[in-house]
Structure formats: structure tokens, C-alpha cells
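One chain comes next, on its own, written out as C-alpha cells in the form predicted on its own.
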Amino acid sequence: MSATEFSAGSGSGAGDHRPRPVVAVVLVAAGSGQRLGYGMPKARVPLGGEPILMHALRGVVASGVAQQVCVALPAGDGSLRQMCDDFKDELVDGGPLLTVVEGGGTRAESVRSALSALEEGTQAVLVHDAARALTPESVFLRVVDSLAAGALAVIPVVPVVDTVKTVEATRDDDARIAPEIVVGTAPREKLRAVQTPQGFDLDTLLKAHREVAGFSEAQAAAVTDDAMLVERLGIPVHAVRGASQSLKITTPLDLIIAEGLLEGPLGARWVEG
């Protein structure tokens, strides 16, 4: 492992060896998933045979540490409600208690909505995509183990590997050579690049979504992940090790590549890198 790839976080960590906190996974998929070109909504996008919903659902169960899972879906569409309440009979055997609420028009919202129904006594959620349905249980318990350890907020991340240029749109005669021009080079050893499930102190994310309700629409639109918000509260934000096979599914390609991931000798959930 190289020195940038530890400084990400490597492992469990500290928390090893402390309580983990009561946990409820916030599994967000109200998303279109017209990108994908399906003509549904992404949970419902097959994958390997079954809906991306579904592998998403046993990869957070398969970790083991959640109290509840709470999935917020498309607004009205009782085809996933269904899916999710026939879930339930593979969790006879003491699984999380699983819970469904409706997304809204942004992620945020669709945020918001799960964390109204989170039970009692929660101290701890981890907000996860379900496009990211492919996610490793390790990386589950890293961020578990970060929280446990005091973090507040985590992010799991992967190193950067291209190079990344900032640029702004070319003005008057040079746009007829280009659209962009270049204006700078980020430096790749400082950028990673961000996956979930992010984890946060309940009252944390509480407190960092209470911030964005008053939001105008287009700022709430720019919001991508929820440690965006509790940055802006100038709350330290920590980062443990992602996995590359934690890539979130938006594009034709993308589903060919989990696709493959799930065909591997392996298995998807026990090959990280």
C-alpha cells in the first residue's frame, strides 16, 4: 500500500476496540436512473439478475451494523415498496428493522425524509446510495469503526488517478478554437475521490440538514453528498478507505462494469483495491 493510499485510512482503526454506536443506514434510492435508459427508476435496474435495489440492501444487511435500514424510494412507486416488504421475510432471522419512506425532489430531500423515521435511541447513521449497490461490508464496518472511534463525520474515499485541470469557458475569438480553456492543475496527491456510505453523529446530520431546509432550489440541487452540509458547519469531515468496486452505477457503462464485477471468480464484495 502506498503512503497517499494510507493516508486515506486503511483499516479499522482505533474503533476496534471501542462500543460501536446504535446505527441506522439511510439507503437513498428515489433516484430516476434516466441515464441509464431504462424507462425506470434506477432501483429497479436489473443486475445480475435481480434489481440494483436488492444487492444493495443485502450488501448493508451483510454488514451487520445496522439497527434499521431505512430506504427512501420514489414517490409512489409501490413496485419497490413491495420489493422491500417481501425483504423483509429473508430477515426472519433477527436482521435490522427495515423501513420505507418516500424521497423527495433532491437528494437532500429524500435525506430528510429517512431521518424522520429513524427509531429512538439511534446514534449514529450512515447515509448510503443504493446505485452503489456493490459496496464491500469492510468499508461498511471502517466508517462504523471511525465513529466509534470519535469521528463525528467520515467519508470512505479512493485515491484520484488521472490527472485533474480546472478550467472556465473560453471567451469571444478563442471559442472558436475550444469550448474550455484550461486554468490550473489540481494536485492528484491531495484528491480523492468520495463514495459511501458516509457516516455521522445523528445530531450532526440533525444539525447540518436543519441548515439546508432554507436553501433556494439550485443550491439545493448543487448539494451531492451530505458532508457537504456538515462541512459548511466547519465540523471536521474524516476519510477511511473506499474499495474500487464501490462505483456508483449512472451510465450504461457503469452497469456493464458492475455487471462484470458480479461474474468475477471472486465475487464482487471480496475484491478491493
Given for the second form:
Amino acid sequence: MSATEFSAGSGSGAGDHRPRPVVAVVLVAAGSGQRLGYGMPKARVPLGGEPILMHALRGVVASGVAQQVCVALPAGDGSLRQMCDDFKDELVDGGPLLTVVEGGGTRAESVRSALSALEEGTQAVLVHDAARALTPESVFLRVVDSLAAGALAVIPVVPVVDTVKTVEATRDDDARIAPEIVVGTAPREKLRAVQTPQGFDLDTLLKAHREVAGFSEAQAAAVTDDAMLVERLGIPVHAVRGASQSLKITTPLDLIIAEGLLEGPLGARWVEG
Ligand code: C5P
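Pass me the form predicted in complex with cytidine-5'-monophosphate (C5P) as well; I've looked at the form predicted on its own already.
What follows is the whole complex; the chain from before opens it.
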């Protein structure tokens, strides 16, 4: 199905009357969170007194874009499963269907596990990292509006502030001077840091993930987002504006920043920034 065939779904976009597709959000939350150093899955780490996953779930639901939210949880994590069950009771009538699946050993496997549990009639899917728990609802809306306007793949991005270089490990004698050597400098004005939710026409994303079946272990490990799989198919990936609050909580410093966002002047969650 092409994105232009999307029928009316959950209503019109803000400011215009383009029909929205029937959207499912895949919320990947099965990571180990080792870099955060809490000794528990990242989704369970407390942020402002609640697990990171709860913030992510509330953000997705507040955006109002999803008919279904499918959460990929760490295998065997009863506590997060219970939390999702409790959250179902909080959802008012007309809220999205909440489904839970067991994630896999890689992010891509967790995405595929969730894709296999989507409801019949789903037209588009937003793949979102639970670790980006404070993503403003405006970002969800921009992604869905772009899909409604005809994109088969769309990602939220922000400009890169650092100069970015490519490096290689130094060999032989040079290793005494420094561990790496610069081999190139990317033009910064063309670089973007990529966030989630990444939005796709469902058939396009399913096709992109089928390609991974032929990947070597090293290639599979290098799949860090879904858009790169769609790029391999030669399908255009569009970019809309992301937000600084959509930071991926990965290190203890990120957690401090996220706590600050909740407590500071941006305390109202999911506001634009
Ligand atoms: O590890 P990384 O920071 O790339 O993880 C991004 C997101 O993917 C996180 O929300 C994490 O929970 C999720 N993930 C997953 N299954 C994995 C690895 C990561 O759902 N096996």
C-alpha cells in the first residue's frame, strides 16, 4: 500500500484537514540499560519517581496519534508487564489498545517482535525508543502529518552542534602517539542527529526488516535505527524537526538532564523545545 492510499484514521492534523493513517506505536523498552549503571533494565529506572517506561507511555498516549501501542519488554520482566497492565486501567475510553510483547537480543529483534503483534488494519507504524521518554507530543504529530502527506518513511532530527570526524585505529608506530587517527571531517551543516519516533508505512517497514534476515551477525549488530533499513531499499526517508527534550536517556548524565527537565521551567512534560 502506498502512503497516499491512507484512509481517514484518528482525525485531522493540527491546522489542516489531511486524513491521518491508522497508526500503531511500537515502543521498544527491552534494552539492558547497562550504560546507565542501575543494575536493572533501563525502562525500570526511576525518573521523577516513576519508571522511565511510564513517562514514555504517557507521552505516546498524550500525543493521541496511536490506535495501538505495542511495548517490547525485557524477557521475563514481570514488574514492567504488571506496570503496563495497571496502565491499561488508567486509559480512558477511546485510548489506544495497549499490547505487550517480549523483546529480543537486539533493538531490531525487539521491533520485529512488536511488529508481529500489530492489529489488522494498521497502516502506519511509529517506532519509538522508551529511552526517549520526554519526547514532546508535537514531534509525534509532525511525524504522523508527514506520513499523511505521502512520506513512506520519516524521522525527527536535530542539527549537530559538534564538528564530527571519522577516525580509524592507529597502527604500528603511530599507536604510541595516539590511539586513533582522523580520516575525514563531515560537513556539519549537512549533519543531523536522529531521534525517534520514526514513522513508516507499515508494508515498507515490514519489507525493510525482512532484508535483515540475510544479514551477518556483524551487519545485524550495526542496525541502530529502522530508517537505515528503509534507506537500503532506495526509498526516500524524509526528515522533520525533532526536539532537544527527546534526548535518549543512556548515561547517568542524561538521567540528570531528564530529571532537570521534569523539575525545571520545562516541567510541563512534552512541551516544545
Ligand atoms: O541500546 P539503545 O540505546 O540503542 O536502545 C534504544 C532503545 O531500544 C531503548 O529504548 C531500548 O530499551 C530498546 N532496545 C530494545 N531491545 C534491545 C535493545 C534495545 O527494545 N535488545
